[in-house]
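This document starts with one chain, in the form predicted on its own, laid out as structure tokens.
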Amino acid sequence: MAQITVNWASNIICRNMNCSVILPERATTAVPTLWLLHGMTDNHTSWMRNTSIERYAAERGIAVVMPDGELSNYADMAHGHRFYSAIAGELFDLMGGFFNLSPRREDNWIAGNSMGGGGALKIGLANPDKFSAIGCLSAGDTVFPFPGTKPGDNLEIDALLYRVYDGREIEGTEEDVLGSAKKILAEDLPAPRIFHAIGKDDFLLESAHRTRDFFTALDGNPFAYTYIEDEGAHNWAYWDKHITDFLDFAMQR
């Protein structure tokens, strides 16, 4: 396997962005792809440092892009960036042409944790046609507010929601996440698998459980939907664990 950084021009957001690269050896065809998002506290190195990823490409023959989507939430910032549109758009479309990866739906897979779990709901409901497979992991359709926390709690918490909404109206947008999921039913799109694990004692878990209820109370489980909340808190053990699982379960067939 072949770690790469790559420093790639964003028109969209109007300067170079970093994005980590995992690739398999001399790939004879287009390669699948997992995109994998980060947390709030961490960048496109973290899933390398913490994780055993690199390992899991290579047993399954697929590439791994993690870009860094900084302390976006992986929104279109009211204040600042566009990086849902750089990554879910501009970034998707730019990899396919400096490697030789696979342009199929059925071929690429999102993921992330924490925040990068939220923004994994976010894109990947938002762009049915791109994404097979999703994977939440420690996470729900939106990290944020933290559970228990008013605002004054937390001035950082509190900057970081003004930068990124600003009271931003959501609804019908990327950002109404279970919207999405409605209309792709409504509009009887492509509905991408949904696999979603989270610890005992996350401290995210209200957001999961309130998740969780919206997508097993549908019909016939029309994403899949598969859920998970066993031992573990919000860390790297917890999220080396369970991406082997969300790999198991997006490349299903």
Given for the second form:
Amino acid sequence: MAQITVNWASNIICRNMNCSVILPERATTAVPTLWLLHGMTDNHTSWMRNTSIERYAAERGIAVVMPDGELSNYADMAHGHRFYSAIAGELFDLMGGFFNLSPRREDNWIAGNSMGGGGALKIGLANPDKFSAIGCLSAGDTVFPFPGTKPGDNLEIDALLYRVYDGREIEGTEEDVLGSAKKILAEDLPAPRIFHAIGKDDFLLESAHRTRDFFTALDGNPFAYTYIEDEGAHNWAYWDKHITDFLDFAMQR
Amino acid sequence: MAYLNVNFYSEVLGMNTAMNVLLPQRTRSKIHDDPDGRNHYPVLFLLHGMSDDYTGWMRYTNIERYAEEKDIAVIMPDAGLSWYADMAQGYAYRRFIGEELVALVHRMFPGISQKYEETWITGNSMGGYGALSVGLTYPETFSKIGAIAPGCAPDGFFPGGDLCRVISRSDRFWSDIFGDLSAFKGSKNDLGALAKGIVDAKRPMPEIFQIVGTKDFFYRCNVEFRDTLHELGVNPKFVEVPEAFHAWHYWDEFIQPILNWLTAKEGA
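Could I have the structure of this protein in the form predicted together with the partner chain, to go alongside the form predicted on its own above?
Up next: the whole complex, starting with the chain shown before.
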């Protein structure tokens, strides 16, 4: 496997951005691709440093693209940069131009941990033509606000929420994650399959339950929604273990 | 322009190695509606010199800015102190670059041209020798060779040679690279012999551009190599820069006429 750090120029964000890529360098045909998002406080290096993702990708002959989403919640921020557009649109196109990544929907999957899990649900459900599988680890469809907190409890979180959302319209946009899911059903779009895992000791369990309740209430399970709630907490040991479960789920044909 | 630091496994070397890559940005959605109708960009393999590594060209020159102006990709591999040779005792760097790396780059970056006339090799000092030795070993792969202050005759460094005071290394250092030092002349590591082999076999001869300062300790061997090429009926472009010596300060200048020459349109 080749391990590549790409410093690319985003026309949307108007500055250079970093992205890590793991690539089967000997593949002669277009490779399936996992788009893998990090969580809060982390960046494009974190999945490589805290898990064995390169080994898991090598065993499966797939590429992994890990962008840097900073503290954006993968949103087009009210005060900040347009990370959603840069990652879901610009980066997706650009990496497919740089490398021999398969453009086929069934070969593209998006996953992430924590903020990246919410980001994967958001990007995957808003772009069902691009992604056939979504992996949400240790999050729900909204990471913010943190369950059990109210404004004033955590000024850092309040500031983040303000920078990301500040009263911007949510309904009908990509930020309305469950709305995107409803739109897929209403318009009969291809539905990505969803893998959702969270540890029993995770502080985002309440968020995850909200998401679970939405998908399990749908008739006929149109998203092939699979929910796992098992031993574990909000940490890299949990994500290292469950990212392979997601890959097995995504690669089931 | 995107800058990529790539760590990858080489089967020829039998180990992981690194390279820097500069890529013009083309998006997947736009790749087929390029106004010039050009879907692929030319590629320059750019080799470092002794005591440097694959990061040298990006740290000591403006290569990214120049490459962006020319809209070309640049591949900067690592070769340690190998002189880009298939070492007698060590790694097969010439084969790694001339065979494996070219194929790997084509597979890894579908936007890079696979055309002969858009595949070039250049380097400074030891890398200038490397550009010539790799280019003249694989003349069907590289159409143009740019040699910047190249060490055309590394045997000058061998103990007792005219350059042995410039870089003092042991017999063992050089024989691990080139094998039997007394058999260097006429061997696969002798640039004149490589060029003669191409002429004799009527294989395509890459175009060659040598640029060197008159105060460079490699000046004399460059004049001699040019004369050897002339005797073979090959006419390299040869530029000697008055007073210039062996330093990155000059190579940042020299790479610019090389890039102009590489990217010049036919007949222009």
